[in-house]
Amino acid sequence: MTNKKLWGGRFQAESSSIMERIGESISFDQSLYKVDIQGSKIHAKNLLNIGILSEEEYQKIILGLEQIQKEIENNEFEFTPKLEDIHMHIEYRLTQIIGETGKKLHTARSRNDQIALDVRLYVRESISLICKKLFDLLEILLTKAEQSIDIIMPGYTHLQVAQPIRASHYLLSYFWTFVRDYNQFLFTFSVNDSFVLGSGALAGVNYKINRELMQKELNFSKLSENSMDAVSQRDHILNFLFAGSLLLMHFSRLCEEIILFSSVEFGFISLPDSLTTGSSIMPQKKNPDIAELIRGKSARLFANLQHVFVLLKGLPLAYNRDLQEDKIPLFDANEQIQISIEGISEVIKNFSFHPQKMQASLKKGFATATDLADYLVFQHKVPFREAHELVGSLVGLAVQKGKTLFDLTYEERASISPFFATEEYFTAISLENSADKKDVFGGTAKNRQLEQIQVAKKTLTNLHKIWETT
């Protein structure tokens, strides 16, 4: 391996050890090898079209690039910090394989626009995989919601039992959340979808390359309008990290509920053994580690987003070497996003509801007290403030007796108001009836849940069509 840098023509001394160690990026950007080769093939074709390469030279370069890709994928490629980054590794190895012709490949491009293209190709591929996994998650949620439509569970405000809802309503609330996350990644795809090669170091290049042709061959929807902007801005990375942070924040909230609801104190759900772990000292433990780990990964996404914001905030135009550091948070975020989607999908698919525990919590929390007040208003024309006070007194009596609204005797109910001493009383406090009274679009009534499921199915169909045309 030579110590001569591909950019070292004007230098008399070799780089110091610290310069090589602090300047290398091959330890992390080697994962860009496939998109770097993809971009180099298109660039070589463009060089052929403008007469820089002969047909024979072009074919040599293509075959050489394909050999390099096989070597990397077969773990036969030598990486060294002396060659700094993935671009120089590929160019150096290409010259080893095909000789002097390999040195022609870098004509009419800079590492500045080369890495800008590579990252956009990487982000595009990452979003494709993320959207595929998110779509699968949405289908899993929708299936689970359909299966859970007849289960009544507590809805909470302030983490206190508030009103009865259908379990499908709870699951669909996350369905619509993740639909917005999916759309956020689609927006990021559009921000990223700009072909930047041909921008050179910052001012464009001195060759009459056909940027439009390369753009079409790599399936970008538009050309970057300004070469300085193309090589120095990282809005597409920030958008990717924001979309990922938003998604992981939503995952974290769901995981917090999974952790709470699977505890002994709640007992609303249980996770299968395959998604839990035990304790090294306490044999009874069944820990929801998968939810805790995903909850923890949200912190990594937030830090990655902040990393790039701080990195960019003081940089003058155009390219600065600081920007080498943008890929570490990007690569990490992509990995964490994808594994978290897979984890959440498995949790949703495999956890089980325990309806009896949820109904007991609803009764203990007096979840239908508001329905009872409304019953007094509708059936007995009691002013709402008076109805509110009567029901409050009844709840107070139940608490004093250690009972629920369902357990109070006829005499106990009658002692507060004769309106509570009727058979209609039990209809008024029914958990299922309470849910079905919320008969508005987007509500938890069963007919509205069936309606919402149909809307969700149409949304999935539309998302699929949008992605097919993206």
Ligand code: ARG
The other form holds:
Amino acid sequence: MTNKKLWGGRFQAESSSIMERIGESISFDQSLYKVDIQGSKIHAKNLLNIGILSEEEYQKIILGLEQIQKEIENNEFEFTPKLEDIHMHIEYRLTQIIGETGKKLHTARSRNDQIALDVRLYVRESISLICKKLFDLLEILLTKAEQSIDIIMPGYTHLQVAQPIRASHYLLSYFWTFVRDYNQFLFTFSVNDSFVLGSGALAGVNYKINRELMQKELNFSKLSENSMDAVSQRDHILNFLFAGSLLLMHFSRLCEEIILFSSVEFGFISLPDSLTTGSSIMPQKKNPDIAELIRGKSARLFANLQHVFVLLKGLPLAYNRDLQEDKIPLFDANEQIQISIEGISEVIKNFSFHPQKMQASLKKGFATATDLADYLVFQHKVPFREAHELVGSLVGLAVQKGKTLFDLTYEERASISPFFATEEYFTAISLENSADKKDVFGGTAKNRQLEQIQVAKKTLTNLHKIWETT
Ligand code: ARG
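Since we've got the form predicted on its own here, give me the form predicted together with this ligand too.
Below, the chain from earlier opens the complete complex, with every other chain and molecule after it.
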């Protein structure tokens, strides 16, 4: 291979080794080969339409590009830092295969609008894979919620037992979180949805190419309005990284609960052996590594977002080579987002609840103390402040005796108030009744949970429709 660069016309001296090493992006942008070829094919068609290419030359270019794609996919393609980036590699090889005609492909195009198009195609493809995986996760959550509607578990505030909730309520809470994440990716899709080829290096191109035609063929909903903006802005990448960061932050919270809830101290859930790991020294260990790793990956996402913000800050218009560094965080984020969604889906699908342990915690945590106070208010017209005081004394007594509200004796209860020495006392402290009294839209009562499941199902159907029409 000659050391002469494809852009080397004006240069007398060869690039120094450090220039080549620092300037190459082929080590990471080779993954753009498919979208780069996709863009080049459309561009070639345009060159045919405006008479730069003859029909025969156009056909040669298309066949050449297809051969290159096969070579790359069969690992028969030679990548070298000397050719800098994916665009140069493909153009150089094309000229090797089809001769001089290959040199016509870059007419009316700059690598600045070429890379801008490639990245938009990449982001679009990534969002569609992510949304598909998120949709599967939402379905898994919904199925699990339906199956666990009769399981009562503690709900927490300050990580102290607060009130009984239905397990479906807990799971659906994440369902709605991930619906918002899904919508955030759809928004990113629309931010990304502009066709940029024809912007040239920064000012447009000297040829009457038909931008609308290319836009329609590549399924973008609009043309970028300003060529300088098109080659220099990276808002779609930032939006993608933000959507990913938000999702991973949500995952990290769920993972934290998976880790806590599967510990001996809580014992609320178990992960299957297939999703845990052992210790090389402690034979008894079964570690929730999958949840820890996904919790850890959130840090990577935030760093990727920060990376691109810092990269863009203070950059003058239009293209600057700094922008080459935007791909590393983008590619990494895409990979981490997808693997994390798959991981979370497996965890949700496969963990099991231990209702007895959760019940014991609810009792130990006096989770229905508020319901007992409300019983005094409703049934015996006790002012709430006084009811609060009486139940507080009863809890104090139970703590002192090492008991729960459920196993205090008749005498012990009567010693605080005659209203505690009744049959209704047990109805008032029942865990299930407590849940079912939260009979408001969005609440934990069984009928409200059934209602929410229906709303969630409708939402899923709508998400599906939105996706089909995007
Ligand atoms: N590899 C470059 C990038 O990723 C492509 C654009 C190069 N443009 C240039 N003027 N050197 O940004």
